[in-house]
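Just the one chain here, the form predicted on its own, laid out as C-alpha cells.
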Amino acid sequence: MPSAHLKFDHAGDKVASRVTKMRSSAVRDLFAAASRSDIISLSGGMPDVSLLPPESLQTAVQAALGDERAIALQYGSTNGRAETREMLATLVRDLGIRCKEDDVLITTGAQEALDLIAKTFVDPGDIIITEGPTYLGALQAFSAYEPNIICIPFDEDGMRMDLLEEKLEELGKGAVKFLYTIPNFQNPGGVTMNMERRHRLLELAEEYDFLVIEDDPYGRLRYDGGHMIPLRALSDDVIYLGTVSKTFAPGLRTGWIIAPRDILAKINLVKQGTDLCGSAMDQVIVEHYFTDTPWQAVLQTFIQTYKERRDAMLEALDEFFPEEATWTHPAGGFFVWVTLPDYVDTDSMLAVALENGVTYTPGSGFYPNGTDGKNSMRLAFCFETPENLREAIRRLANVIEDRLELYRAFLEAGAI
C-alpha cells in the first residue's frame, strides 16, 4: 500500500501533449480583476443582461417549468429538440438563410460547436486559415487538435482576398481543410466583410477546394449601413455558426451549427461522446422567448444602448489618444481594434493599466503564435457606460502616453 506521505505529480509526463500546446485566454485571465469595483473593464465582450425586461425572462422560463417542465428537465436527442431547432430555422430566415429543422444542430454556445468542427475535421498538421487577428475562443478550440493555422490580414473591408488567394496559390488545391471567418463586426478587429470580398471567398473555396465556417453572433447588432447578406445565403456549402450569447443571453448555453446534411451527421456522431446532449431546459427558455415575447424590440434596445457606447468609446478615442495610435471604426458589435507603435507591447503594459484603474485584452492572444500583435489590443465597449468608457480611455491614454514618453526620452539619449 503506497505511504500516505509520498507526493505524486498527478500531471507531469501523463498530459497529453497537445495540451502542452494550449494557451489560457487572455479575457478569462482577466475576469478575477474586472471583477474589482475600481477597475473598468474594456476587456470582455460582455452583452448588457440588465437590458433584457423581467416579463420577457418570466414568460419564457415560466413555459419552460410549467407544461414542458417534463420535457426540460429530461435528457433530449443530440442534434438538440426538434421543436427548437425548427424555429432556428425560422429565426434566420430574415437574415436570408434559408434551410428546415433537419439543416440544424443546437450546440451548447457557439464556442461548443468550434470544438466540434475542429474534432470532425482536424487531424494534427492540417492547414486551417483565419483572420489575423481572430477569436482568441476559436484559436483554443482549433489548437487542441494540432493545426497550422495561417492568418490573413485583413482592412476595413474584412479579410484581404488579394493575400488569400496568393497563400492558397503557394499552398494548391485541397491543401487546405478549411477556413474560418467572422464576417461581420469581426472580433476582435470590429470589421466586416464586403460583399465583393464575400463573393470571391466563395469563388476561391470552390477553387481551392476548402471548407468555409462562418461564425456570426453580431450579425444582427448593426448601429450602421444596411444589412450583409451572410455567406451562408450566398452558399448552402458554408458551415453557418450562430448563437443567443450577444442577443439573448449567455447564460443560456445554445448556439447551433447550419450546415450540409452529411456534415451535421458526422458532428453529431462527435457530439455525442462530448457531452451526449444539451441542455433541454436552455433550449425550451430560448424557443419561447424567440417564439411568445417581443424580442424584436428588445434587440432593438441593446442597439440602441451599444451604439451610445460605441461612439462614446470612439469619440474618447478621438479625444484622448495619441496621434500614433489607430483604430478601427466599427459598423457594429461589440469590439474596437487598437494599434500602437511597434515598440509598445501591450502584453507588459497590462499591469500598468491594471494599476490605473482599466483593463483591455493585449493583441497577442487573437494570434495563434502569441507573438504577433503585440503592438495591438482590443477594446470592449458593450458593457460599460458611456461615462465609465469615457474614463477608460482617458485612463489608458494617460498609460500609453508614459510610454511613447520613456521612448522618445531613450531615443534622444542615443539608448535606443
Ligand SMILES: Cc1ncc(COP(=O)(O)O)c(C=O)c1O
Given for the second form:
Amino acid sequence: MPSAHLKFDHAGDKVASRVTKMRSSAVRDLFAAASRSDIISLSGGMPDVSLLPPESLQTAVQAALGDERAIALQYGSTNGRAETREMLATLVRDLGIRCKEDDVLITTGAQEALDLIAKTFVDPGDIIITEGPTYLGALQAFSAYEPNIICIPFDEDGMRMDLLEEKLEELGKGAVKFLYTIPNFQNPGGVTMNMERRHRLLELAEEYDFLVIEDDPYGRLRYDGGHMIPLRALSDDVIYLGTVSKTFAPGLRTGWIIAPRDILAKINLVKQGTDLCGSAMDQVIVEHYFTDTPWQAVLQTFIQTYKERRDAMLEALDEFFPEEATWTHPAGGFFVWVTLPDYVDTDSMLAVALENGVTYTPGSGFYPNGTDGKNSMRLAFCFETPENLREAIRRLANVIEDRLELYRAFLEAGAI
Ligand SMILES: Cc1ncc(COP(=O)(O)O)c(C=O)c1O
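Given the form predicted on its own above, produce the structure of the same protein in the form predicted in complex with the ligand.
Every chain and every other molecule in the complex is listed next, the one we just looked at coming first.
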C-alpha cells in the first residue's frame, strides 16, 4: 500500500531528464545475477587482490592507523595529500612522464576523474570522441552531462586514425571538446594504440583543437613486448588518468589526474563541490604501499598470473570457438573482445549463457547508443583460474554453437 504521505512517484516525475536517459550498467546488474557458485564469470574487470601479500598490506595499513592516523582520519586538501602526490609523480616518471607534485590531483578512483572531467568541460550537446567500443563507466560518467558522443572504431593497433581524421574533417576545427582514449590494452577491446598512431593523434589534436584524455589503468600490466610511451610523455597538454585499482587494490579508491596546472585548478574547483576531498586514509595507505613495500615484486606476480590466464583464454578460444568468431589478442590488461556473426545477439544470449554456468559482458553496453556491438562481447580473463577459464570458454562455445545452428536451420527453412 502506498503511504498516505506519498504525493508523487519518487523515482519518476521529479528526476532530472539527464537521469531518465541513463542506462544501468549491464556489468553491475550482472554482478547481482551471477552470484551462483557454479557460474564462472568472464564479466567483471576485477583484479585478483588475493595475490597481494598480507605483510605488505599490514605495513601500509599500520602506517595509516599508527603515527599518521590523525592525518588519515581528517579532511585533507581537495587536490590530495602532498606526500601522496609526490609519490605518484615519482611513480609516473618511470613511465616517461614529466611530472611534479603540483601536476597531480588525486581522485576517488579514475572513475571520479572521468566524472570531474566531464563536469568541468562538457555542456549539453558538446561533441566528444571515444573509441567504439569504449569503457562503459566512461560512457556513464560522460552521459550525465549530455554530450554527443561519437565513436571511432579500433583495430589491433588501436583507434583508427584514418577514420578519426575523416570525422574531424567533416566536423571542422574546434567542433570537438575532447577525445577520450585508453591507449594501452583498451577496455573492452584489449588492443593497444601503436606509436605511429599516438603521434598522429597528437598532431590531429593540435590541428583540430581538441583536448586529449588518456586513461591508463592497465599500462603496467603488459605481458608481451616493450613499454609503450604514454601520450602524456609526448605532450604536456594531454590530461592523463591513473589509478591504483589494477596494480594494487580498487577498494582503496585512489586515482589521479595529471594535467596542465590551469586545467587542474578548474577541476579542483569542481571537485570541491563534489566531495571536498578524497579519503586521506586511502591516500596514506597507498603512499606507504608504494614507498615501504616490495610492490614491484608483487606487480611481477600480477603480471605472471594474468599472463597465464590470458594464455589459457586464448588457447581455449582457439580450441572451442566456432570459426565464424573473431577476437583480439591483448598484449596486456584484462580483456578479450569477441565479434560474432551479425545475427547473433549477445544481449539475449546472456540469459542462456547464465543457465549454462558462464557470464560475459554483452558488447552493446560499450557503445553510447546501446544498439551497436550487439554481436560482440567482452571476456575478462583476470579473475578466474586457467582451468575455470578453459571450462567457461567451452560452455560459452556451446551456447554460441546452438545459436549458430538455430540460424542455419532458419536459413535452410527459408525463414531468413
Ligand atoms: C578504462 C578504465 N578507466 C577507469 C576505470 C575506473 O577505475 P577506478 O577503479 O580507478 O575508478 C576502469 C575500471 O575498470 C577502467 O577500466
